[in-house]
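A lone chain, given as structure tokens: the form predicted on its own.
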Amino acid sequence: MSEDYWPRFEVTEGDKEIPTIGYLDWYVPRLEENRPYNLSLSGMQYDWDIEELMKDTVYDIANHHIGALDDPRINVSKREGVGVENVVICHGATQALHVSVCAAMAMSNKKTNNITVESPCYAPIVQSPQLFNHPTRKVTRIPADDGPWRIDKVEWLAAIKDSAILMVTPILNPCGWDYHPDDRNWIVQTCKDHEVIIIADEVYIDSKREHSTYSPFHTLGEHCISVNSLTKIYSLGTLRYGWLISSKDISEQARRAFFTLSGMMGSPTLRVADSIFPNLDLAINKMNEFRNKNLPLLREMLNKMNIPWNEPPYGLFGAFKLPLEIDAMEFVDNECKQFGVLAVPGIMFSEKLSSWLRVSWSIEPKLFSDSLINLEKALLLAIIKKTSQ
């Protein structure tokens, strides 16, 4: 097993090569196998009828947008209730993270260029700052049997004091849980006290727009940046349309960084996004439908297998620990493959999650039901093998 499969927080001194994104090195070849029961998907599976939404304007898709469309920031500002000047549009959430790092460093009053990143995480979140030669520090969220995964405030405080930026993923991959309110409030206040800018990757936060605890980081302080996109909740990853929301001063720096990196957004992307924005709730409604139909089946299967399940009350995915310390990567590459199932080992997000498995319920209910039947078969076979050793 290669260490490259989980996010790289430390780069060997003298190693000038850019670290691989081990998750994708592992995941893409398995996607290419086209296993029929795919529980690995990290985003909502919703089929947009772009031609119906755009009507005759679809024929203008390659024409320049200037003069034909309103400022694209308006769609985000209206939906999020912020000023247009607080929004920067980018080519997806990953670029928005890059731009946010540039802007935060430009605005930082700290003498250090250290960046603290929480773990578990998706590898580009921690490895992107390394492209700018920023040292990264790790802080952890601790697995919980019930409710949100929690933080060790002593660990986090030591790292925050020694950093200019804190990068977090509030709805955590792979467990699907947002912060406990006490932890979130502590993080925001502690970073404010120590002049640390928070960059929050919030690509899953729209799954809880209807929850009382819905609280994007940009609403929590002038030192907070929220990053989002049309990819995960809205099933438009191919569009590469993301944004960040922050204070006017930070957003101005981010706008300059974006112009330096990309110049302008592509006209086809802006035209399609403009037609989608008034209809985004269609995807959220479908997401809720899938949750209501699919999650009872997952609960039943895990209960039958006597596998503890800490179910997040929102989102598209969750994670559970395999019984008998079964190695999740070996399980996916052997028993799951035998029954045509694809899921994601927790080790893709942290080396400490080798027995954890992430599953997604963001697919059509009949396919999800069939997938669970085959996942149960794979689990039974793995347990038999383990107990016979």
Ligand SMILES: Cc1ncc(COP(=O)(O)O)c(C=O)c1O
Given for the second form:
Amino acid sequence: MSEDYWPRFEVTEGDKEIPTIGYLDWYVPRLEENRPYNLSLSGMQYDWDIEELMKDTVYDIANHHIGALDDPRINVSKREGVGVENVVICHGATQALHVSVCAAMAMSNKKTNNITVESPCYAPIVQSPQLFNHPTRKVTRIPADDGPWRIDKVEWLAAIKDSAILMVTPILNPCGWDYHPDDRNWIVQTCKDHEVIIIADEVYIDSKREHSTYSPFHTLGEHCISVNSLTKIYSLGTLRYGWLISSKDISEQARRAFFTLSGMMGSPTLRVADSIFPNLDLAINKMNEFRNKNLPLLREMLNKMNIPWNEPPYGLFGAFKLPLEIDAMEFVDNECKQFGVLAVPGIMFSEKLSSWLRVSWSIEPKLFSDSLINLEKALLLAIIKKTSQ
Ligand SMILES: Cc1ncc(COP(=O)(O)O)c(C=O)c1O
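For the form predicted together with the ligand instead of the form predicted on its own, what are the coordinates?
Starting with the chain above, the whole complex follows.
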């Protein structure tokens, strides 16, 4: 049986310690093994030529940016078509989540400080509110065989009524599916009716900028906050550059929360981001190329193995259920390791997903096809072992 690596929705009574982020405790040592066939990366692998983009300004990175750079919010405001005053820049989406919680709580009219969080999720989404002593409630997105994972409206309504904030990840980790439009509309309207502020972690949404159903939450109402960053689609997690977009009133509170928590953005981060922003579509083009080249191979392999595959029509990764209830964490630590493969067990996102495996296709095609050959060998071995038990 897998250990408790999933996101913590409740703190054990009397326990004053901050719960670990089990996912990182599990993942970092596996990354350090440098397995050659890495299908675990949830971010696009794009090799930015920083020297070429920055030219001699690269030597200024440690100098102060104020007076030398335009207001960094302008880049986001232009790209997203929103006012500068609607944008707050932060150190990554993870910090934007903290700042959003502070801002939403400050603006909330509700008498409760309960926060409802969608499961499965990236652990800091549900564990951040607990740092501020806000009780969290769980609502679930239910695995589907075909198309978007759906919500149970009865479950969601009870939690929303009793909360000040709802935190969601529209493009869900680990399955990669966005909401069904009917669920999205219902969530937005129900939260509005019950005066609940929505914080949407949209770090994967730029993978569907060209898709007909692209609709960031900040465009859906004054009670919605969108969080995004350069980490996933733009392959620059190392920069720690993120932002949120919301109504002017919420953004003003978020700006104050950011100054309180962080003071200022770092000059190297802002300078590199400023030179990257006009070129962001380079990463999107490469992402589409990887998708077109890599996904047919993955489809073919899973089909050959008779493993059902519910492929999201956008994004960088998807997830499938291993046959015969094989435990995905044991699979990654045994058969995958034997063949040099790394992928992410679904249990990192919810204890209910112990047989699910997340695979990413956002790597260079030759490496991807070699990785799939080895993933297939690992799968075959695990199936043989399981059937002979
Ligand atoms: C849903 C989600 N949000 C945020 C992050 C991290 O974003 P950032 O690096 O911008 O803090 C991750 C990383 O795995 C993620 O899966």
